[in-house]
Structure formats: structure tokens, C-alpha cells
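First comes one chain, alone, set out as C-alpha cells in the form predicted on its own.
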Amino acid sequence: MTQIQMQNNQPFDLDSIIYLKSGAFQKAVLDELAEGSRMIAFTPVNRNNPRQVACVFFNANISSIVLIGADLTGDDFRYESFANAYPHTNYFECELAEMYGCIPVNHPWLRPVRKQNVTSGNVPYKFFKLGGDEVHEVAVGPIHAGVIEPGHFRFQCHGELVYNLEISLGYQYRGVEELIVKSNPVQRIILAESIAGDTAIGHTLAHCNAVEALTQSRLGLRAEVIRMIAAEIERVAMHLAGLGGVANDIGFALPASSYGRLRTLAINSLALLCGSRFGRGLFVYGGTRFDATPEIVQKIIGNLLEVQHDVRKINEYFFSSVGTSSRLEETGTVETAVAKNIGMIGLAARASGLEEDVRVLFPYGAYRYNPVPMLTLATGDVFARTRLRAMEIEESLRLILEQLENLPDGEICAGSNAWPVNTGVVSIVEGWRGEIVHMACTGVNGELVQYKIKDPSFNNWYGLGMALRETPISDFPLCNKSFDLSYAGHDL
């Protein structure tokens, strides 16, 4: 076998990869995206022996984590591209290119990922041009009103109507991802509540799994639903914010503020069972910090039946309007091919029609224990992106209320063991946006040699790209809250 196949969260021997020279690795990695499989991860096992690299693919048709490798050391460090045939793997080229120097051979369009004006090798980027008398360039950006993290929206448009939107990220990169290989314990924890601010509880719970999985550190099921409920009310949280800007965005301002009154219960609810509204100080290695006392619960569950009544009404008088209907429907589509063929996932894949929740496909957590459905529309524009967001939140607070009501007895936290050597493992979770991926790798000594965070952002900014395409360019700014992405979290 040239490969490794394993299970969400299940620790791998980093010595039995097999490292492929170029031609064989590129048959294997290419018989492995002819299979079905999508690329998660793209990158060094060591960060300090950058050219024995490893391809991670999602196969949700045999439910198993693939991985890849290859040395490229006698390669000139250099492979013969997959975007050509398998566009959804060009960003990770891009990032391996940027951050390694590996050259992706005939690549249809090596762009940085996080430096604004240079390629691999610092080669100047020219940003695309779109020619001819009557068309004309918009740029937004970076520096934005309100409280708008910086990214940078280049448009050629022809008229009003955009006929490609290029996006420029990176000014929020941190190097988050060698902060944690380098930081303690303690201060790893930390530095995951603080990857994307809005998915606090989704990026913690990953990389809290990748390191019980390495330590062989076994939850008691309490700590595993209390994650879980914490998550969940993440999720209706920040679907609530959502709601409440596509709302704003078309001038609807009573579900507007209604929204945003609803979400601040969410949080509140949070902040109940650790003293963060984000949910900072929650998680600890082997379990949670936080007990969820008979007081706390009953505090959560009046806040969340009352979230659950009142956005039943503001969704149905906010989806039976006909000005909410003429704004948000057959604006912004991503069709279903052509978000399968980017691999767009998480909630807007499922608006575009694709099967894509890893709490589903790969469960994980006390979500092995309590299925969860899969939710899908089928028409991928702004109304159906904006439309499920209402259907999570409903789905989410039945579980949430399910779990209270019965809370399982037990620890909180079971503790932590000792680091392995030369061991990998790869956690997914699904957090709000959709799949987050943490990937970490040890040494000879047990320390951390690498350690790849893979935010959904990272895969659907090319999504929201794809929406603008012979859409007018007034529908920027609710396209773009419909998508609802981060900044940080692709920056890093």
C-alpha cells in the first residue's frame, strides 16, 4: 500500500508513510481525486524537512482520511500540477508553493494566498485584467467601514454586471500555525480560541481532538456533550448573525434587530457555562473546564426556548416577504457543479446541493452517539445559503434542548497523558462555516513538528468569486453576507 488510510481522529506511525518519488506520487494522488476523494491538507510532515510532503483527501465514500506522500528532494522540489483536472486542489498548490517554495509544474494559476503582491520565489502577481472599451475595474478594500476585517475585492465588470471578482487575503496573517508548534501547552489552547474570533468553540474543539487523540486521552461522555451543546449554540449563534446581515443588507431592519436580539441570548447561554460569550476558557485538554450545574441548565434552556420561539416567527415573517424573496432568490448562484468541481463544503455546499457535514459523514464527539441530518437546498443562490441557516438553527436548538434535558452524569475532565514520537493524527469537525481541519504531527521526542489548520473560509472564498459572475455588482455586499467568511481564519 502507498498510502495511509484511517479514521477521523485515529492516531498514525509517521514512519509507515511511504514516500513516493514524483511520478508515482502523482499517479497515486490522481487515482485517489479519480475516486472521489477532495484534497483537506497539502503540506510537510516536518516543518523542518519541507520536501517529504503529505496529501490528506477526504474520501466520504469509503468514510476514511487518505494520505499521500512524496519526496520531492530529487524532483528539484518540483510536481506536475492536479488543477488542471481537479480544480478544488489549485488553492492548496498555491499555499504549498507560497509557504515552501514547491513549484506545482503547469499550474493554471499560481496567485498567492496570503502576500498581496507576490508569487512563490517573490515574483510580482499581476492581478487579472478583463479588456475591451466598456469595461471597467472596481476595487474595495482593503480597508473597510465598520468593524469589516481587511481583505481586498478586485472587480472587472462590464457595466454593472461583474465578470470576475480576484481576491486579495493576507492581512491578517499571524503564522499561527509555527505559534503553536513553538508554544506551550497551556498557551496552545489559547492560541486556537484565537485562530478565527467567531469560531472560537469549532477551531478549539479540533485541535483539543487532535491532541486527546495523540495522548490516547479517553472523555467521559458528560465533557463530550457538553462540547457538543457548547458548539451547537456557536452555531445558532452565528447563523442568528447572519440572518441578521442579510436582513440589514436588504434594508429589512425589524428582523434586523431582531436577530441580533436572538443572538445575544445564544451567547448569553454561553457565557453561562464558562464566562465567555465566545466561549473562551471552556475547553481543556481531557474534557472542559466548566461543569454545567442544575442552575446553569435551566438558565440555558429558558434562553433557548425563548430563541426557539421567537425565530419561528421572525423567520416566517422574514421569509414570507416578497421583497425578501424578489432580493434573495436566483442572486448569487453557485450551481452544484461548479461548487462540487472548487470543493466548496460546509454550509454553502450544502445550499448549492452537496452532501458536506463532517458531524454527519465523519461523527466525532457525543455526535456519534446523537445523528444529526443532513441538511441540503438545491438552488445555491443567496435565498437558499440564507434559507438553511434557519433550518441548522432550528435542527441545532432541538439537540441543544434534547441534551439538557438529559445531561449524563459523570467527570468533566479525565486528564491528559503523555505526547507519543513520531506519531500523526488528523482531526475534522464541523464547525458553523463548515469542515475545520487541525493535522499534527510529533518528533523523535514527542515535541510538536508540525502542526495545519484548514479553515472553511479557506476553500469558499473562491465560492463567493464564483456567485459574483454576471451579477451586479450592487449584489456585492449581500453575496458576500451570505457566505458570511472569515478573514482570519484563511489568513492564520
Given for the second form:
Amino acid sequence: MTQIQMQNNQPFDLDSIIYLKSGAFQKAVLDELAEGSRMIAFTPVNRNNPRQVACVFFNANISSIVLIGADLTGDDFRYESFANAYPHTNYFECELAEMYGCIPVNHPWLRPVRKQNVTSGNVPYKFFKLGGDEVHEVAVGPIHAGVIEPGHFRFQCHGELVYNLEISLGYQYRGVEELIVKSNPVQRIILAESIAGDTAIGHTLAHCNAVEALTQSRLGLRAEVIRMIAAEIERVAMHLAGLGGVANDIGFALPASSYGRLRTLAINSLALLCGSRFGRGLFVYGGTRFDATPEIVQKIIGNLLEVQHDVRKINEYFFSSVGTSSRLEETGTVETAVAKNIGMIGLAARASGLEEDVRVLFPYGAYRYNPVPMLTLATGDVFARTRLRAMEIEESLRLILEQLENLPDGEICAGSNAWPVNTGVVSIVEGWRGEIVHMACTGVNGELVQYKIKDPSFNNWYGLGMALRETPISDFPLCNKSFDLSYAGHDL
Amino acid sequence: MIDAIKIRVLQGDPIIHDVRNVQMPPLYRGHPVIADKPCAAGCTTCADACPVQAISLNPVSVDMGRCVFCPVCEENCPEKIIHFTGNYHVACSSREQLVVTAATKAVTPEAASKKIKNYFGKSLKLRQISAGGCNGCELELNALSNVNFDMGRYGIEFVASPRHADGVVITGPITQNMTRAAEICFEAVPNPKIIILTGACAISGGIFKSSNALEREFLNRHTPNLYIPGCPPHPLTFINALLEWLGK
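Follow the form predicted on its own with the form predicted in complex with the partner chain, if you could.
Let's see the whole complex now, leading with the same chain.
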């Protein structure tokens, strides 16, 4: 067996990785990809030793995470790119090249991920350019017309229609992964909360799951359930923000303001639980810092019942409007095959008909005992991404309210053991945007030697590019909002 | 039409009428207060535990410009000297004023100059620059224009173009990759103009202070007018900062 198979949050011995040489590595990875596996990480297991890399896959067929090691020393840090046959791997290869100088030979589109205008080896990067009469280029950003994170967008247009959209990010690069490796445990949780401030709970949950798996901390059911409730409130709150944003972008003021009001109720519920409207401070290793007292539970139930009642009425009003259908349907479509090919995940993938939900495929924490349904839509347009948000809000509220009324007893914080040496773990969580992957590896003294983070936006930004093809440029804001991707989570 | 009216009725009266006196949830962590009593001999627990080095000892002080308002110091102090209150009025107009000592019971920004009040007292348009912000501050700033907080009623609004703005609101620790864009944006704002730093990251680098991907020279070239602490600051903190500063 040249590969390691493991479950979500199952620690593995780093010494058991077999680092394959070039030919064998090629074959092993191509075999794995041929099975329909999707790459979720491509990184050295030790930041200080970039010649030994691990390629990690999500294999839904055997419900396992698969890790294949490679030693690229003999090949002068080069390997043959997998992206020509399996396009979804291309961005992972770009990232590995940029961070650790491992060059994918014959890569179709080696481009900067977080650096500005240079590819690996400081080669100047030229944006894709369309030639011909009546072709024009529109460049937007990094600063946009709103209170929003920075990113640069280049549209190659023919009249109103976009032929190609190139997305250039990295403006938010703060070096989160390196900081997590260097920091102490208290700082690490705050850093995890700040990977993407809109997904504070999702990322912190992935981080805590990884650390708790390494330190063999056995959480009580009460803590697991409180965490799940918090994660689902975050999903409801951000989906409400997304619905409000879409309503706003089509100039439908009443639903826009109504969704905004309901979002306040949802995030104020998080503030009841932990003092912060984004769930900051709730998580500690081994459980939660605060308990959900009966008084808090009653108040949250009150808030969420109001959300549940009102959101149904507002959805009915919003989605039954002819204006809504005409603006959202068949706008910014990503076909199922395209979504699959470029490795889209999470909400956007489900809206394109792909069954991608970590809570169902790789259940963790309290989701192991409380299954959620796989909700998908087929059309892959703005309408599907918007409608799916409404469906998921309904489902999440059901789950939260059910759990709040039957909170299990028990401790909210468990103890932990010492950090193991030479051990790795992969932790996957379904954030509100989609699959969040955290991979942690320890060294000979049990210290962290690698911490790799993948936000769902890392996969899905290219999906936005595909959605814009043959779409009027004036629909960009609407398409962008329907994806609602993170810049900070991508840039790290 | 009738459906629209029903939805509007459902909306009720969601606006916070008195933004100055709102009862925060019990666990909300706002202005820290420091009890005027001695620490246990040689104890450095709070300063050691603080993830952002916001605490100085002998005597104890908390720098709200660094603080991320996690409860770690309060949790760990054996003498219960530091306590986070529900007071969300935490903005200041100078960096030094953000350092809370045992003598500090509450803070309020010093009133803006007469010139600033003349120019911006009735209408203030702001351009936000996200320079490495995690989107936490950005979401709270966006919330300012929802039906609950409705900052527009005070004549304060965010605008799309720096050309239309009277000042900038900076969030995030200012990354190298954003330093040029931030400078260009600020240059594009006509004089007189103000700078508001929002969140621990913008004020001090926050949890990212030791990152080598930051470039905070912007703040050596330009002087901020208002500091709004928090991680992220509550929308009410932001509104009150401006109301107090502009004397509204």
C-alpha cells in the first residue's frame, strides 16, 4: 500500500507516509484521480522540508481521505502537472509552486495565487487578453464599490457579453498558516476565528477538531451539540445575508431589508451564547467556553422561531415575484459537468447538482448522530444558488430548534493529552459556503510543523469565472453575490 | 401590493431608537474595567495569557487598541482584577487614550475640531478600505445600513467612490499587497479628510501583528482621527463613536 487511507479527524503516523519518486507518484495520483477523487490539499508535511510533499484526496467512493506522498528531490522539485487531465487540481499546483517552489511541468495556466503579478521564480505574469475588433477589457478592483474585501477582476468583453473573467486575489494575504504554526494555543484559536470572519465558527470548528483529534480529547455530547448549533446558526445568518444581498442586487428593497432584519436576530442569538455576534470566544480546545443555560436557550428559541415564521413569508413573497424569476433564472449558469470538472464544492456545487456536503459524506461531531439531508438543485444558475440558501435555512432551523429543545446533559469541556510526535490529521467541516479543510502535522517534539488551510472559496472562485462566461457584464454583481465567496479565506 | 404590505407589517418597528443606551447581551464583552487593588505578588498570569500582548503590569492596564475582547485575561486572573463590562462606548480620538487603567471608568472621543464639525457635522460620507480585514469588521460596517442600526438617519453613510467621500474607514492590519491601493484610495479623497481605524487589526495589527506580510507605513504618513476598538467593533460602537466625536 503506497497510500494512507483515513477518516475525517483520524490521526495518522507521518513516518508511515511512503514518499514516492516521480514515476510512481504520477501513477499513484492519476490512479486516485481516475477513481473520481477530488484533491483537497497539496502541501509539504513539514514547512521546513518542501521536498517531501503530500497529496491529499477526498474519495467519496470509499468514504475515505487518501494521502499520497512524494519526494521531489531527484526531479529538481519538478513533477508533471495533473491539471491537463484533471482541471480541478490546477489551483492546488499553482499554490504549491508559489509557496514552496515545486514546479508543475506542462501546467496549463500557472498563475499567481496570493502574490501580485508574478508566478513562481518571479516570472512576470500577464493577464489573459482577448484580441480583435470591438473587444474591450474592463478591470475592476482591488477596491470595490461597497464595504467589501479587495480583489481584482479582469473581464474580456465583446460588447455587453463577458468572454472571460480572470480573478486575481491575494490582497488580504496575512500569512495565517505560518502564524498558526508559530503561535501559542490561545492565539491559534483567535487566528482560526480570523481566517474568514464570516465563517469564524466553521473554521474554528475545523481547527478545534484537528487539535482535539491530535491530543485525543474526547468531547462530551453536550459540547458537540452546542458547537453544531452554533455552526448552524452561522449558516442561517450568512444565508440570510446572502438572500438579502441578492434581493438588494436586483433592486428588491423590501425582501432585502427584511432578510437583513432576520440576520440580526440570528447573529444576536450567537451573541447570547458567547457574547460575540460571530461566535468568537465560544470555542476552547475540548469543548465550549460557555454553556447554553436554560435562560439563554429560551431566548435563542424565541429569536429563531421568529426567524422561521418570518422567513417563510418573506421567501414566499420574494420567490413568487416575476421580477425575481426573470433576473435570477438562467443567469450565471454553471453546468453540472463544468462544476464537477473544476472541483466546485459546497452550496454552489449543490446548486449545480453535485452531491457535496461534508455533513453527509464525512459526518463529524454531533452530525454523526443527527443526519442532515443532501439538498441539491439542478440548474446551477443564480436562482438555484439563491433558492438553495432558502431551503438550507429551513433545514438548519429545524435542526437547531430540535436540538435546543433536547440539549443533552454533560460537561462542556473535556481534558486533553499531550501533543503526539510525528503525527498528522486532516479535519473537514462543512462551513456555510462549503468544505473547509484543515491539516495539521507535528514534528519530533510534538510541535506543529505544518498547518494547511483550505477555505471553500479556494475551489469556488474559478466557478464564478465560469458563471460569467457569455453573461452580460452588468450581471457580475448578482453572480458574485450568489456565490458570496471569501477573499480573506482564500488569501489566508 | 397587499402581499408587500403584509411583509412590511411583519417588519414592525425594528429600528434601535436610542443607540446610546442599549442593553447588551450578558456575555457581551465591552469596555474593560480594572479593579483598584493590588495583584498577587509576582503574578503575571493575565499578561502571559493575553494573545495580543494588550496587558501591561504594575499597574495593570489594558490596551483596547490591541485587545480582541476574548475573555482570557478575565478568566485567568486569580484576583478578578480585569472585568469586561457591557459598555460598548469604547472609541477614542487618540492612541494613548485607548489604554485603560484602574482610573479609567469610561472613555469618550475628544470632540472634533470646529473645522471638522463645520464640514462634516451634518453630513459625513465615508469610503471603507479593507486592507487585510477578515470580513468581520466589514460585516459589522455593512450592518450599519440595515433597518436595525440605520446609520443613514444621522447623515453618515458609506459611499462607493473615494471622490465622493469625506474620509476613509480602514479595517484589517494593512497587508503589503493592499498598501499601494490604500494610499491611492486615500489620495483620491478630497481635502479636508479624516481617517477612522476600525478594529484591533487596523489599530495595532491585532492578532496578525507579528506577521511579515504586513506593511503599516500608511499610518506613519497619515494620522488617524478616530480609533474604534473591537474584534470586530459592534455596530453601535461605531455609530456612537461618530456621534460623540461630531458632537451630535
